[in-house]
Each structure stands twice: as C-alpha cells, then as structure tokens.
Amino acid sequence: MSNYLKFLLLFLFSSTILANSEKLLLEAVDKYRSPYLSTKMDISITAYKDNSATGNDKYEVYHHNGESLVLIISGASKGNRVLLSNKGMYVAVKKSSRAIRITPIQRLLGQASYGDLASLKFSDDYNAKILREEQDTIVLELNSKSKKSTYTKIHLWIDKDKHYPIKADAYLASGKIYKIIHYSLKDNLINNITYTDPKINNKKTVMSILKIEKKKLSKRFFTSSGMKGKI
C-alpha cells in the first residue's frame, strides 16, 4: 500500500471519528432540554421591554422523534395550534378548517420565533462541527439540514466537561446575527431561555420550562390534517 493512500485512509478514518464525535455532542447538548423520545413540556414565554413585561402566553408542546405539535393556551392566539413535521410548520387557528404553512423564523412572541418553541432538539434540524476550544467551553458550529430549520447557522457554546448549552448566535442565510440566546439550568434540565436583539438594547424575550414530563401521542396528531383533533 502506497504512502498516499495510507495517509487517505487515516484522513478519512479520522474525519469520521471526529464527525461521530460532534454528533454524540450536539446529541449531549439536547439531553439539557429533554431527556425523553416523547415529551409533553408547559412553556411560559414573556417578552420584556426595560425589565417590565409586556406580553406572556402560555403553551403546551408535544414532541416525539423530531416533530411537534403546540397548543397555545392563553393569549391573542389561544385555542391555535401550532405543528412543526418534517413536512414543514403549519399553524391551525381556531375557527378555521384549514391548516396554513409558515416558516420556523416567524416571530412567535417579542423576540421569539415559532420554530424556538416547537424544536427541542438540535441534533434533528443541523450538522454540527467543533469550531474552537476556549478555557472552559466548547464552540460548535451548526448548519441547517433543511427548511425545517429554523436558523441556517448557530454558534453554540457548551461546558466542556458537562457539555450544557450556554449561549448561543443564530445567523440568517445572509451571514447577520438575528438573536442571542442564553440558557440557564436547574436540577440538570434547561428551565429558562433569554432570547435577544443584538440591535435592541432594551428588550428581551424568556422562555421558561414551567414542567416536563415523559408523554406519547398518536402519530396523527403530527400531521397537518390531524393536528387539530382532541388530545
């Protein structure tokens, strides 16, 4: 066996360790925001301006192997719902019979977006590749596998040891940071997100886990023609 081909044999050897690693990861990382299959999480977003808020929903989130489905509780929108499948995002009003396409970027709630709420994980919608190493983190980079999506591009940052989510940049398809996230833990789960403008000093956004806990739906509720039916 040649030099070059032995030297090609490591190289793709070691490309694919190393991408097995950065899946493992991300896999890692999405343990911090739910540690089952099947999820059903109450959720309180609050958008705030100068530290008072000025608008709260309430939600539930039903999730299983990379597809979702939202019941929005309280607020303008209750009584919708919301299903994000690997078909696309569909909103479903309330007096309406039909179900209608949107995008995972659409803003949900202040600073908030659809497709915050409805993908609980990263390993479903991107690749991941360790960008850097700093003292005590680990920088991934994630591209987008699909419309489904809701940035193309995500700098997240993670514990090195631990490997939870500490803050993270979403990037538009232009190459513009849309929104800082930060994450913040209790007892090993992610229990609040903040999100914000970097353009906008003022105001800022708060996911809050209120409780999650192991639950399976039917499969035809993650289905834009069965997403309305009673759970």
Second form
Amino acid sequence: MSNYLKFLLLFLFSSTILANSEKLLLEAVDKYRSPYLSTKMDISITAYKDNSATGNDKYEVYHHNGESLVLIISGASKGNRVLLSNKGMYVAVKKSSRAIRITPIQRLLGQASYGDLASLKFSDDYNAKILREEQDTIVLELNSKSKKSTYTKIHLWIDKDKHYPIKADAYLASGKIYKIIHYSLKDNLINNITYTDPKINNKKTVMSILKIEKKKLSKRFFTSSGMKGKI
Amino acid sequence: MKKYALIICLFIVEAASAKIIDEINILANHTKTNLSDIWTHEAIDSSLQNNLVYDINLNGNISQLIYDLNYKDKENKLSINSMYVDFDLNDNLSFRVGKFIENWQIGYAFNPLTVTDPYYKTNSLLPLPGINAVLMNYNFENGNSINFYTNNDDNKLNSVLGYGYNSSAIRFNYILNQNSDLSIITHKKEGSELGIGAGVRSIIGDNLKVYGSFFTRKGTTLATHLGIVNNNPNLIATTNPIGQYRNNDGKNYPRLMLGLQYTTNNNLDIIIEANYDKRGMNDNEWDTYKSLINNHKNLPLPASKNLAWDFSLVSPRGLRQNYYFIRLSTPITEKYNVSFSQRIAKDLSAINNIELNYNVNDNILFNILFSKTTGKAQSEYQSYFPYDQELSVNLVYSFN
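For comparison with the form predicted on its own, produce the structure of the form predicted together with the partner chain.
Zooming out: every chain and molecule, the one shown earlier first.
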C-alpha cells in the first residue's frame, strides 16, 4: 500500500472518528436539557429592562422525537399553541378553528422566540464541529441541519470536562449575531437560559425551566390538524 | 329549560372550584343600515332596522368533553355551539365525535375549501355554530395524514348562504417538504355531484408565505334569481323566483383563491388575497340583477314582493365573482394589537374593518371592531349591501 493511500485512509478514519466524537459531544450537552425521550416542561419567561422585570409569561412545552408543541399559558397570546416539527411550523390561535403555517420571522419575533421555547436538543437540529479549545472550555460550531432550526449557526461554549453548556452566540443566515445566550444549571439540568440582544444592552429575557417530567402525547398533537386537541 | 339548568349546574360546579368553565365571552354587536334609494321600500323596510344584539358564549370542558354554549339575547335562545370528545384508538388513529367546527381552509377571507364549515361570519368576533359530525384522523409515520369527515347538519337549510346540508368529505394532507404542504379534498353534499378541491401553502424565505386553493363540482346548490337564469330583466314573478336552478345544469362551478402573507422584521403583518367564484354573478348577470331591482322598485303591493325576493340574495360574502382582500396588523405594545382590513369588490366598493385587541391582563381580553362600507354611488357594498356600519365590543374573561 502506498504511503499516499495509507495517509488517505488515516485521514478518512480520523475524520469519521472526529465527526462521531463531535456528535457524541453534542448529545452529552443535550443530556443537560432533559433526561427523557418524551418530555413535558413548564417554562416561565421573564423580560427585564435595566434589571427590573417588565413582564412574565408561562408556557407548557411538549417534546417528542425532535418535535415540539408549545402551549402559551399566560400573556397576550394566552391559549395559542405553536407546533415546530420537521414538517413545518404552525400557530393555532385560540379563537380560530384551524392552525396556520408561520414564517421563520414569525417564529423569531420576541426576545425569547417560539423557536427558543421549542428547541430542546441541539443534536436534533444541528451538526457540530469543534472550532477551538480554550482553557476550560471547548467551542463548538453548530450548523443547522434544516430550516426547522431556530438559528442558522451557533457558537457554543461547553465545559471541557463535564460538557455542560455555558454560553452561546446565535447567528442568523445573514451572518449577524442575533442573540447571546447564557446557561445556568441546577441538579445537573439547565434551569435558566438568559437571552440578550447584542444591540440592546439594558434588556434581557430569562427562560426558567420550572419543571421537567416524562410525558408522551399522541402523534396527532404534533400535526397541524390535531395540535388544538384537549391535552 | 334543560339548557338553562345545564348552565346553572356549570356555574355551581365552577364555583366549587372544579374549573370546568374555561372562559366567558360577552359580545355586543350594533349594525346600522343605510337603505340608499335602492332598497327604500315598504316591502323590505321592516326587515332592515338598526340592530343591537348581545351574544354570550361559555366554553370549557368536563373531563374530555369539550363544550361551547351560546346565548343570543335577541332570540332569547340558548344553544350548543359545540360539544365533542376526541379519542385515540392508537398512536396514529384518532376520532372526534359530537358537534364541532372542522376547518379545512387555507385562506383568511376567501375559502374555496370551506366544505366542512359552510357557515360564514360577517366579523371575526362573532361565534360560528358547530355541526353534528364524526371526524377520523389517521397520521402516517412520514407526517402525511388522511381525514374522513361525515356530518348530519340539523340547522335549517339555507340555499342562499349555502349551509344546512348533510355531507361527507375526505382530505389527504401531503407534506411536500418542510416549507410546503398540499391537501387534496373530495366532498359529497346531499343532492349534489361529487366535488374536488386542493390547497397548497408554502413558506418562501424568512418572511413570506404564499398559498392558494380551488374547489369545483358540476352544478351548484347556491340559489339565484330566475330572471338572471333566463336573462329576463323584466320578470315580475308571482311566486318566489329565488331557487336552485343550477344544480343539475352540468356546468362546472370552480372557485379559486390565491393569497400571500408577508411579515416584516418589525412585526407588521400584511395579507393580500384574490378570489374568483363562478357561482357569483358575471357582468351580464349583474346588469340583469340591477335591472330587475330597478323594475321592481316602484311596483305597488303585492307585486313589490319582487323587491324583497331580489333583496334576499344580498350577503356580505358578495354577489359577484371577483373579490380582493387586504389586511395589515401589528402589535402596538405587548398589550395592544391593531388591524385594518378591506374586502374589496370589483367596482372598488369595500367593507372596511378596524379591530383593536387589548389584553388587560392574563384573565381579561377586550376587543373592539368597527366596520364601515365605502364606495361610489350604485356600487355593490356602498348601495346594494344595506348594512352601512357595524360596531362590535367583545369582553373575554378567562377563569384559568
């Protein structure tokens, strides 16, 4: 076997190992979101201006197989539901008898968007590669697998030893940073995610995960025609 | 009497904190008529008064039974708008049984696929009645789904507005890709041929959605005027000339709608739709209709009943074949949302709506909607549509 061929095989082999290790790394990060395959999360989102709370909304989020159903429990959109799946994104307004498809910008509006609420596992939505290693952290570059992903690209800082997420910069397709995200943990699970807009210094939004439990909904709830059903 | 007892029981159980009432919805709706010189006649004056009605809705659920009760002050009538249960046979197959609204529409203002929910509301705040029906829903593993729907509508048949018919329908939903889906529908209505339709919607880029739908069947049950069918503007009828003359004429009556929705980066939402419906009047038929009205306007009683029969065709949905719709809406603050919409006829007359939603707190929502017709003299919505202004005030109290 020529040296060139050996080199090529080694290169291919090491690339595969690296890709697999990056995938495993991302799956390790995901374990800090939920330990269950099908999950119900009670979430509270508080908006702050100059460190004073200006509003608080509550949500129930059901995840299964990479699909998410968001129930809006309080606030101006109370009673509405949002479905994010690999078949599209839909909103069912409470006073309407049907669900409508929504555009990516409708998903993103608000400091913590429906996409932020619905995203549970990075590994469902993004491919990872190691960008660099710093003193105590590894920086991953996550590129969206499909348009279902909330952001086009994410730079994610994770702890070098335990692989829990610390910070992320979320980018849109234009290449601009859309949000800066900080994670905090309690009992080995993420309990607070703080979103800030890099252009607005005095505002932030904190998503608090109040409760996580194992719960599986029927498949019809993850369809546009069945998402309004009684849970 | 049983219905009143049911409401009282619901309140008692709610008071005992069983939380079976989700919300109460109180609506006051005032319409102001402007008869113009077209409809000013003793034959129809009495049916066209300014009108103030109150409507109360109560909805919630008792375990898995979901209900919506409606009380109409004007008719002193309590009715069940919807009452149904959903159940899953397995992870893929589910059923809905009871009285409910099944909505297969794609558009906002124009909906050729309104086969399972034929009722039409003049403003967004008014409740719609459900229909006794069974819906089967089967979800395939790849995300596609098929629905089978059959109903037994016990409401009185209305051939002008097109509701009250028993019907069955099948819909196949096909996910084309993550941004687009297609639905194909067949619909069989009692006394009619089988109709077919399709709808498609697609997301383009970050901000734009485009959509469209069509439906067609041979013949239509929608009523029209005998004078229009026979192209006889001089017809003076002795019995009601409004009837279903086109149901077995062998002609296709297609309906087509195209629309787009664009949401700007700062959350201004723009919807534009165009609609064609062959069941409406074309230019010749419209001229015949206007001539019929003109000829009937000055007839003495009892022949003047012809004018009342002419008038019975008038509907906010419109009499013609082509209409357009535009809506702009945006949140002003987190608590306020405002929208402006126009339903525009071919002669550029329009029904204009301004709606304000005020989210007082998590439990109280306040809506106000003002509607006004505009257009040139002798235009459809300005002169032939007699409801000049409408003001609706709606208070929603949520118990949860």
